[in-house]
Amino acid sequence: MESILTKQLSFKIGSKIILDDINLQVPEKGIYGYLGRNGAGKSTTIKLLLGLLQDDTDAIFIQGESLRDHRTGIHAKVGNLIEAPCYYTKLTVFENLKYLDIIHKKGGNRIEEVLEMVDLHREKKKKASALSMGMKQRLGIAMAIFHDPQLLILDEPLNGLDPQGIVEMRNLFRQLNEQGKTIFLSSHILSELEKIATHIGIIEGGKMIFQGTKNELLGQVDQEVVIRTSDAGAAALLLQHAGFPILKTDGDTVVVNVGDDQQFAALIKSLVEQQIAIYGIESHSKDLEQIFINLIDSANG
């Protein structure tokens, strides 16, 4: 079942189109990251996606229910955190979340736990307006997980966070989804998406151009192989011959393009059938970035 279903979304302001018809397809206890240059569309689509922005055409559909049907229901399973954290600032980090648990009853046990997993709770008794960036990042996501929620909605988590706080977060949306619980987050720091999550969808003019799985998406690219070998020549000619695009050849290396595993093995026991003998192999498959990057290009182009 998804998590998170949309049909045919669409939005507008005045005539002006934002999101055109975004079918996402977000699956229960995934990882889902939302890509998209600034302008694409992937706030406006969040805070539909949260009730922020009416849509009366009953497209989204939250843990199977529909949003616009059963909004109050839905909100109960949602956590977010969307844009800047919200909080008191003239409480500290724990009365903001003795605050929330006036609203769920969660008990103060919940308050120390969910400190302990945001690393905040030796700052517990500070001024939530005291805080740096990063801790006021931290409290805001303390506040989306407070209640327990199965859907985690979130619109770049990671801003104002150092590099050791960035790796305290990925580890704790790698702990919260072990958990069951499905994440679906958005941020521009491509290289922390590809590490945990496991599906992607691209939007760029608010058109979905991807949507997949991470290893969809990545098997998509194909590798740059690097072959060191007794006689370049020979083993261009017959490669080519095989159907492997010759990027170069230079020396005693040649460089092919393999688009997958299979193709990979093939390649090798094309060289040793003819006896031509291999020093050393490297392959470099592009990273998200660069993928992201070429996406956009297409759809522009």
The other form holds:
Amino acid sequence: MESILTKQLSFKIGSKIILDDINLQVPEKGIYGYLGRNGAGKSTTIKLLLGLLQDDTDAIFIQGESLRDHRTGIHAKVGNLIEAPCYYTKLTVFENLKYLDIIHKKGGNRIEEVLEMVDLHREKKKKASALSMGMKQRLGIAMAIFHDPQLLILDEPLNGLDPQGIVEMRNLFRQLNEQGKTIFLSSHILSELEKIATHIGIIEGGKMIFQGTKNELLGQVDQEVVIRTSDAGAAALLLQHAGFPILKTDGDTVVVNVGDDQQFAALIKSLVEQQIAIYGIESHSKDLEQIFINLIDSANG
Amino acid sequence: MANTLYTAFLSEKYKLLRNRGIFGVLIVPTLLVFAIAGYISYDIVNSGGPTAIPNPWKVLLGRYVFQFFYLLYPILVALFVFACCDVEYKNNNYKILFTIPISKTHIFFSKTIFILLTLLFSLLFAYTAFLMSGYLLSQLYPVLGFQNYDFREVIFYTFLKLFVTLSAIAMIQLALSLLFRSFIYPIGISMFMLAFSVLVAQKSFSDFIPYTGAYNALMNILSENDSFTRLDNSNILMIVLFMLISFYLFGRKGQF
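Please could you give me the other form, the form predicted in complex with the partner chain, since above is the form predicted on its own?
What follows is the entire complex, opening with the chain shown before.
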């Protein structure tokens, strides 16, 4: 069962189409990275998923239930952090969580537990307004996970965190995922998403241009292989005949485009069969950032 | 988790009671009554001793207290109601409010009940302070004659009618605070309406302006009027009307 399912979700403001036929399929217990440029429709999607924008078409299903019909019940199972963290400035860190405890009735230990999880226990008596930006972000995450939700919807959760904070939060998300939580997150830090996401959705101009597993996305593009050989000219000729696009030949080095692991194995085999000595091989996979830019460019013609 | 009005009320109470604006509306009128009683004592000492006054509850304590109340209370109520909405405006906290597992209807009515209960307690404290001040003055200066008049009924109805008036004003201010995010508009409108209501207080149409009720509280105590009038009935209707308008505006607030 999908944790989040949308069926041709569309949204307009006036005559302007913000989202067009979005069919999100976020698998249960996965970590789904939602990517898109500024203004692509990410935040609108997230607000719709949380019921902060009205979807009259009954196109959103969370944990198998229609959001339109089971709004409050769904909110009990979903934690969220949208754009900037929300918290009550006049309350302390502890009081902000106590406020949620009154609603969710999780008990006193849960507050301490969550404060430990986000490493805010030393700041619990501080007014939320007096926290640093990174600490505020941690408080936002603490408020999102307080009620032990099955699904976390996080919009830019790593904003304002220092490198150590980013690593800690990444580990926290992994830990929550291992406990069986589904995490839907958008982030501009693509390298972080690449490290953590199991599934990726890419939106551009209000339309989904890719949705699938991270491996499916990374497998869509070729990788560059740099080979240092005893005879670069012969190697280049051989590989060209074998159908590999040669990108560059330079001294004893040949740079080739390789599609997948089978092609890579075939490349090595043909060099060895022709008794061309291989001194070194480096494989440069394209990272998520390059793939993202390529996909956006091709979507825009 | 319980999606009940009671849970919503407990959470609202917890959050809002940690706001200084709330304590202002609760305590300032009470402190003011005691301050006026202190001023009366100071004046007596400075003028060489007390002299007998016909009905000092009305002419002395009531006149001073309600002269302040009719100007102070509506402004305090406007500030307090705005403070209750402002906690959600800051940081765009409506995002918290509308993603907790409690229905918007429960959240709205818990806020409304909290506002009305705070007003009720504020007036109860002020009412108690008023009676206590009169009693203390009667003990300190028996010559003034506080003990010679039983004015409790008029005082009770004056405070009751003031509660109705302030509840109507609170609901109007709630609608304005939900409509305008900026502090200027709800507070500005309340000040304008207060000044306007004093100017037109003698006109018959002023019965339909709840802000007139604050000024009328002073007139009620001076004229010993303890009956419900058209203004009071109109104010009860205004409470319901503006509560419904506020409910509609609150529902629309969820649409970011």
